[in-house]
Structures are given as structure tokens and as C-alpha cells.
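Next up: just one chain, as C-alpha cells, the form predicted on its own.
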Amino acid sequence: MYSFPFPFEEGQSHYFYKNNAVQMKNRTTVQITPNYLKEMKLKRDTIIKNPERCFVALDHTYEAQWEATLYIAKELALRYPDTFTMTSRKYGFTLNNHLLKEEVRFDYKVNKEPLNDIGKHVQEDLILMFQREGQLFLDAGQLCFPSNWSLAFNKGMAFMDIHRPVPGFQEGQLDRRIERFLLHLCPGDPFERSNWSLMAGETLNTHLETFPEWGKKRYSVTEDTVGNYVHVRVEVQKLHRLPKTYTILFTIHTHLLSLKELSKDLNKANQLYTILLSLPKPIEEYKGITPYKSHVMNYLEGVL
């Protein structure tokens, strides 16, 4: 049964920035939710409209793409046998997607962008991080539902440089500690973490390049609309070390829930309220909450 992944730890009453990755209990990579058909249409439409924005891959990444593709396809068939079936062949496999009523061939070296192809069957964004010279680099990925960042801009960039704009990321050498943790990930021992923000509207594909389109929604929130219009946006991020290429497969599943729906659970509403009270101004601005935070706080006060 699907349940919204509330991002805060039990008993947490204030904001703090840390590496909140924990070992996965069920060791999954992807999840099918009731929004599958809607989100797959949106994902594919986004890819068609802006392919260069949604997929990048440097020349050396093919083997890792293929390994990640096999990894995801096998899990889909294993975890969702009524939805996906997989038939292996000598140089590839066939994936039957019964929800989309599609049969798709995947052939080694024939599919030029295998990560992009398998990504059209899962709700997650898919990122491959490559390790060299003691660092991690984003060298391939399919990204359709980013939280205000650009895959095209970050292509080939080091992990530390990608996260440099995040407030507090370098305090106490947190950036180095997180990268060190990622560098020591082992095959068969996956981790997961969550990242959260608030979102004006229900836009999933908040590419940095389209900020003028969705950014202005932050200024259209009112006392009357805040409950239905503002959403808690949670990214469930999963980290798997692939055994053959030793690449890190980083999957990001984005979930949205309106304040009105969240507030049906008063404990969760109260926890969100207290955490927003403690949110440092730089984080508040980085997450884009500042223009409508007062409306959110007033709404939560009204339901508590």
C-alpha cells in the first residue's frame, strides 16, 4: 500500500542539516505508486519536448548505463510480476510493461541510451555517479523531475561542486564527510535518504531552465488557496553501488502532498509547523519558501 513518505524523524522538532542516509531494509531501487500512469506521461512528454535537458551521458558511461538498466529491469520483474515481465536473451532482454501495454527490446550496444530507455518505465529520476581520483562525478543521468537544478549544467561535474550552493553543506566539513560516506558504499548494501521542501503548485519538472514558468507561482499563494495549492515535496533518494562497473546508481522518486491532505494528521502538521519555525533564513530562501511562508504558518496554526 502506498503511503506518503513523511520526511521527518519521529520526535524531530527543529531543522538540522545532516547526512540522513540509512541502510535500506527492503533493498529496493524503484517504486510503483498510484500516480504511475500520470507521471509516466508527464515524464515522456518532458523528454520529447526537451531531450537535451532530460538526459546526458558522457562517452565512457555505456557499460554502467547497461548495468543499471539490467539492475532496474530485473527488480521491476521481481517486485511487480503482475505489472512487468522480463525475458532474457543472449545479448539483451525484452521488457513487457503491462500497465503501459508495451513490449520493449533492450539489446546491448543497439540501445544507444539504455539508461534513458529504462527510465521511460519508472517514476524515478536516474543518476549515475562515477568514481575516479578519490571523487565522484555526475557523468550520466535521466532527470525529468528535478528540484530546481540543471542536469545539462551539472554534466561531468564533481559531487562537491554540484552541492556547493547548498547553505550549510560545507560547515564542519559536512560535504567531505558525505562524499567519504558515498565513496565507501559497497555493492549489496544500499542506503536511502529523503530531502524535502515546500512547493507552490503541483509542478514536478521544476528544471532550473524553466524557473520563470513555475517560480512565479510562489507569489500567487493566498490565505484562501494555501491549503490546496502549497505542497510538501519529498524526494526519496536511494543509493546503490553497482557491482560490475562500481558506479553509484542514485534514484530519486519525488512525491507531492498538499498541506490540506497532510494536515489530516495533526501530529504531522504540528511537526512541520515546529520545523518551519526553526528553519534558518538561508535554507528558507534556498528552498524558495520565503514568499509564502507566512501563509503556510497561518494555515497550520489554524488547523492545530
Contents of the next structure:
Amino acid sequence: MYSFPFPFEEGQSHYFYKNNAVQMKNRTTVQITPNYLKEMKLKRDTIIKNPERCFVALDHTYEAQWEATLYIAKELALRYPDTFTMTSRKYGFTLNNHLLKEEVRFDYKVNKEPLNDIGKHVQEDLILMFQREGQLFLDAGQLCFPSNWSLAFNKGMAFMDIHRPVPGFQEGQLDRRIERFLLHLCPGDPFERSNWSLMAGETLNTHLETFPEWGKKRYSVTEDTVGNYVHVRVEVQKLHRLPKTYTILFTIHTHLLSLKELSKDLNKANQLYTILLSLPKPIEEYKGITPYKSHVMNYLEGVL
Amino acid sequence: MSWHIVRGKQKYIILYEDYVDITKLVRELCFHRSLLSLINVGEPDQLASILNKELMGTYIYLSLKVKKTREVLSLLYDLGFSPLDLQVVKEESERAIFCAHCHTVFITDDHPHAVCEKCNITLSVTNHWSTFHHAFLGSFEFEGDSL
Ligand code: HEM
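Condition change, the form predicted on its own to the form predicted in complex with its partner chain:
Every component of the complex follows; first up is the chain already shown.
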């Protein structure tokens, strides 16, 4: 049964930054939700229209892409046997996707961008981080549903440099501590965390490249539309160390729920309200909430 | 111009152009008693064959005009050098900007706004620096009025 991944810890009543990654109990990389078909169509359309926004891979990344592809395909076949079947061959495998009614061949070195190919069967964005000289570099990834960032810009960049725009992320060397944690990630011991924001509208493919198209919706929220129009946006992020290439597979599954739906649970509405009250201004601005925050607060006060 | 000295490499190379003054950098590297080669960047073909012979552990400083920097960087990446193997000596008066909309990297003077030379969008220049593209992110205005 699908349930929206509410991002706050029990009892949390104010906003703070910390390494909120926790050891994963069920050790999964991906999840199939009731939105699968809709999201796969959007993902594929987005890739066709703007491939350069959605996929990057430096030359040295092939082995890791292939390892990640196998890792994900095996999990799909194992966890969703009614939906996916996988038939292995000497230099590859065939994936049958019964939801999409597709049979797809994956052949080592024949598929030039295996990560991009397997990504067309899962709702997650898939990022590969490569470890060199004590740093982690984003050298390959498929990204269709980003929260206002550009994969093309971040290509080849290190973890610390990627996070430079996040306000407060360097305070108390949080960035270094998180990087150290990631460098010590071990195969077979995955972690997960969630990231949250609010957004005006229900667009999943909010690339930085198209900010002028979707960003203006922030200014069109009104007292009457706020409940249905503003959504809580949660990214469930999973971190797996791949055993052969020692790359980190970072998967991001983005979930949206309207304020109105969320407010059916008054405890959750209350928790969101108190956390929003304590949100530091720079973070509120970074998350893009400022233009319509007062409407959200009034709405939640009305509900509570 | 600004750079930082990365120590402990087997050899250092400075790739330079005639009209870029590298004396300070050379002096500093010599001070650290490093094995140093200076290469005046001419035709990229010749450059490729020279750099191809370099061993692992060679560290490269690029002291070039921004436009030339871009050509040489893509050559270096093709040859298998990574951002960890090199450093761009930054010129203060010129900046390379990565357009958030169309991904073009273009060169402007030191101004908080820039117009992309390919897609003509006005970008606000952020201080988010890419060690891969060697450019600052030129992003969109986040003010409601300008949308
Ligand atoms: C290792 C893989 C990871 C990658 C590739 C990654 C990438 C990113 C990117 C691209 C952004 C947006 C930056 C921008 O605005 O330009 C971001 C934001 C952020 N990341 Fe990461 N990240 C990773 C892991 C983590 C981990 C492990 C943590 C914390 C434990 C973390 C915490 C955050 C936070 C707090 C934000 C700001 C989000 C917000 O406030 O909405 N990231 N990350």
C-alpha cells in the first residue's frame, strides 16, 4: 500500500539541519507507486525533448553505469515479480516490463548509456557518485524530476561544490561531516534520507533550465487556490555503495501531496505549520516558499 | 590573477599564452622546488601529442585567456585528465558564465548580470563555481516582477 512519505521526525517541532540519513531497513533502491504509468510517460517525454538536461555521463563511468543497471533490474525482478521479469544472458539480460508491456534488451557495451536506459523503467532519478582522492564526484546521472537544479551544470563536480548554494550547509562543517559519512558508506549497508520543500503547482520536472516557466506559479497562489495548488514536495533519497565499482548509487524519488490532502491529518498539518514558523529566512528563500508563505500559513491556521 | 599551490605532485606544467603574465606563478612553483615545464599553447594538435606523453601525477596550471581555457580544458578532459589534475589561474577582469537555460559557456566582464550570447536570456551571475566547466552559474532572476 502506498502512503505519502511524510518527511518530519515524530515530535520534531522546528527546522534544523543535520545529517538525517538513517540506515535503511528494507534495503531498496526504487519503489513503484500508483503514479508509475503517468510518471514514466512524463519522464520519457522530458528526456526526448531535452536529453542534455536529463542525462550526463563522463567516459570513465560505463562500468559503474552497467553495475547500477544490473543492481536495479535485479531488484525490480525480485521485489515486483508480477510486474518485472529478468532473463539473464552471457553478456546481458532482457527485462520484461509488464506494466509498460515492453521487452527490453540490455547488452554490455551495446547499450551505450545503460543508466539512461534502466532509468526509463523507474520513477527515481539516478545519480552516480565516484570516489577519487577523498572526494565524491557526480560523473553520471539521469535527472528528470529535479528540485530546481541543473544536472548539466553539476556534471563532474564534487559533493561539497554541488552543495555550495545551500544556505547554512557549511556551518559547523556539516558539509564535511556528511561527505565523510558518504565516503565510509559500505556495500550492503544502504542509507536513506528525505528532503522536503513546498511548491506551487504539481510539476515534477522542475529543471533549473525551465525556471521561468514554472517559477512564476509561485506568484499566482491565492487565498482560494492555496489548498489545492500548493504541494508538499518530498524527495526520498537512497544511498547504496555498489560493491564492484565502489560507486555510490544515489536514487531520488519525488512525491507530491497537496496541502489540502495533507491537512486531512491535523497532526501533520500542525507539524508542518510549526516547522514553517521556525524556518530561517535564507532557507525559506532558497526553497522558493517566500512569495506564497503567508497564504500557506493562513490556510493552515484555518484548518487547525 | 589567483591560484593556489597544490603540493606533492611529481611534475607541474603551466600552459600559457604570450600575453598572460605568469612570472609570479613560476616564481612560486620554483620556490617549492617543483619540477616544472612551461608550454606556450599553440596549435591544439601539437598540444595533444605533448600532453599525451605526460605521466600520471602531473599537475597542470592553465594560465590562458578565458576563451583559450575552454578549448584546452575540453582537450585535457578528452585526454583523460580530471578536474583534480588541473587548475585554472583565474583572471579577475573576465569571467566565464554557464547559462542555466541553454548550457552555453560565454565570457563577460565583471558584472552581476550577463546576457547569454546564444539564447539572449538575462542571467544573474551567482557565485556557484563549477570546477568542471570552469565557469560560474548564470541563473534566473528570482524576483517576481522580472518573470
Ligand atoms: C551523494 C549524493 C548527493 C547528491 C548528488 C546531492 C545533490 C544535491 C543537489 C544538486 C542539491 C541542490 C543544490 C542547488 O540548489 O543547486 C542538493 C540540496 C541539498 N542536499 Fe544534497 N545531494 C547528495 C546527498 C546529500 C546528503 C547525504 C545530504 C544530507 C545528509 C544532503 C543534503 C542536502 C540538503 C539539506 C539540500 C538542500 C535542500 C533543500 O533545502 O531544499 N544531500 N543536494
